[in-house]
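What follows is one chain in structure tokens, specifically the form predicted on its own.
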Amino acid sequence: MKKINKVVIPIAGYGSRMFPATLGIVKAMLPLVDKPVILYLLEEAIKADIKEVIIVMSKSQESVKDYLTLKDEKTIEKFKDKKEVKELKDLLAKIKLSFVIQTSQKGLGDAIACCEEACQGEDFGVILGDNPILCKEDIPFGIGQLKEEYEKNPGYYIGVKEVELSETKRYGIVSGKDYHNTTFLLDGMVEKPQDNPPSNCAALGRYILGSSVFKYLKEITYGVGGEIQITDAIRIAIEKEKVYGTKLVGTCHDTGNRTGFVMANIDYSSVRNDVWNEIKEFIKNNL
């Protein structure tokens, strides 16, 4: 049985929608309650039994690597008995991390192209660095949900959610005859359609891509926004291979913009017994 063992997490973008915070902090390190976004993504990968995470970062983001490799040994040693420090060390011990440098920020397609050598000819997953998913049920979600589908029927998989038609211009939008089903075969994909979207199913930050995607990425040029778009490579895959959309469970958050970041903090607070009662009271009394 074919399996997915590797996941790529691209974080090298500028995070311009979250300026001025991201002029000094990598977007993936912004906290949801008290943990950086990237830890939630690693937890998702671990829950899906992924063996290795490949983090695509820029040269200026060494702070992320320092954090995930526990480089600050003095501080770690000083607080080694704190529950939070133990939990962080335990989490990071469960997965192999590797790091790839994206030399210039030319889009998601370019970030994935940087990982060709690291993926070693295997099919692999992708979790976008600013799209955590909160699932309040104990079921496969996010990359785990796509991995489960892939292992039953190998192919490309795009995690999607139905959005309002007015919001389709913000996303890659997929099309397929049976898009009302949970998993359906795609016949097209358009990046940020400004009118006449083919459906209201938007790609929301989870992919399983075949190793052939690296060949398709070499066939495309700059697309929407002047970037190398993974959507354009997936369109080639749709013509030549089986590409599916799977509707994601849970709440997909976009922490790369202000409102999404605040909403994600409220949602993640709601599952934390240590903070939620006070926050709920504050909202009730003040908002």
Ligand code: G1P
Contents of the next structure:
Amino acid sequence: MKKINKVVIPIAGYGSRMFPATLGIVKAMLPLVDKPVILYLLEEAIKADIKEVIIVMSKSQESVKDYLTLKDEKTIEKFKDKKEVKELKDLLAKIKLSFVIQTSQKGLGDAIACCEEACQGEDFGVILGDNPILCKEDIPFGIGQLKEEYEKNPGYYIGVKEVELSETKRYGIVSGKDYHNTTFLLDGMVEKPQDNPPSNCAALGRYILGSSVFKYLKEITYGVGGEIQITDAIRIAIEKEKVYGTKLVGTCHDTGNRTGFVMANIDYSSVRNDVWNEIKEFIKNNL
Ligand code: G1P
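Okay, that is the form predicted on its own; can I get the form predicted together with the ligand now?
To see the whole picture, the full complex is given below, headed by that same chain.
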């Protein structure tokens, strides 16, 4: 059986929709309650039994690597008995991390192209660095959901969800005849259609890509927004191979914009017994 062992998490973007915060903090390090987004993404990968996560970062984001490799040994040692420190160490012990530098931010397609060597010819998953998924049931979600589909029937898989038609211009939009099913074969994909979207099924930050994607990435050039778009490489894959859409379970958040970030914080607090009662009361009494 073909398996997915590696996941790429691209985090190198400027995060300009979250300025000024992201002029000082890497977007993937913004906290949801008290944990940086990147840790939720690693938890998702671990739950999906992924063996290795490849983080694509820019040269100025060494702080993320320092954090995830527990470089500040003195502080870690000082607080080694604290529950949060133990949990962080336990989490990081469960997964192999590697780091790849994207030298200039030319878009998501370019970030993925930087991982050709690290992926070692294997098909792999992608989790976008600002799209955590909160699933309140104990079922495979996010990359775990796509991995399960892939392992039954290998191919490319794009995690999608239906969005309001007015929202389609913000996303990669897929089309396929059977798009009312949970998993369906794609016949097209467009990046951020400004009019006439082919459907209301949007790519929401989870992909399984075949190793052939690196070849397709070399065939494309700058696309929407002047960036190398993974959507354009996936469109070539749709012509040549089997590419499926799978409807994602759980709530897909976008912490890369202001409203999405605050809403994600509220949603993630709602599953935390230690903070939710107080926050809920505050919202009820003040807003
Ligand atoms: C990227 C992808 C887009 C996808 C979106 C999900 O866009 O290019 O296809 O729908 O992520 O968040 P970005 O939001 O980085 O512009």
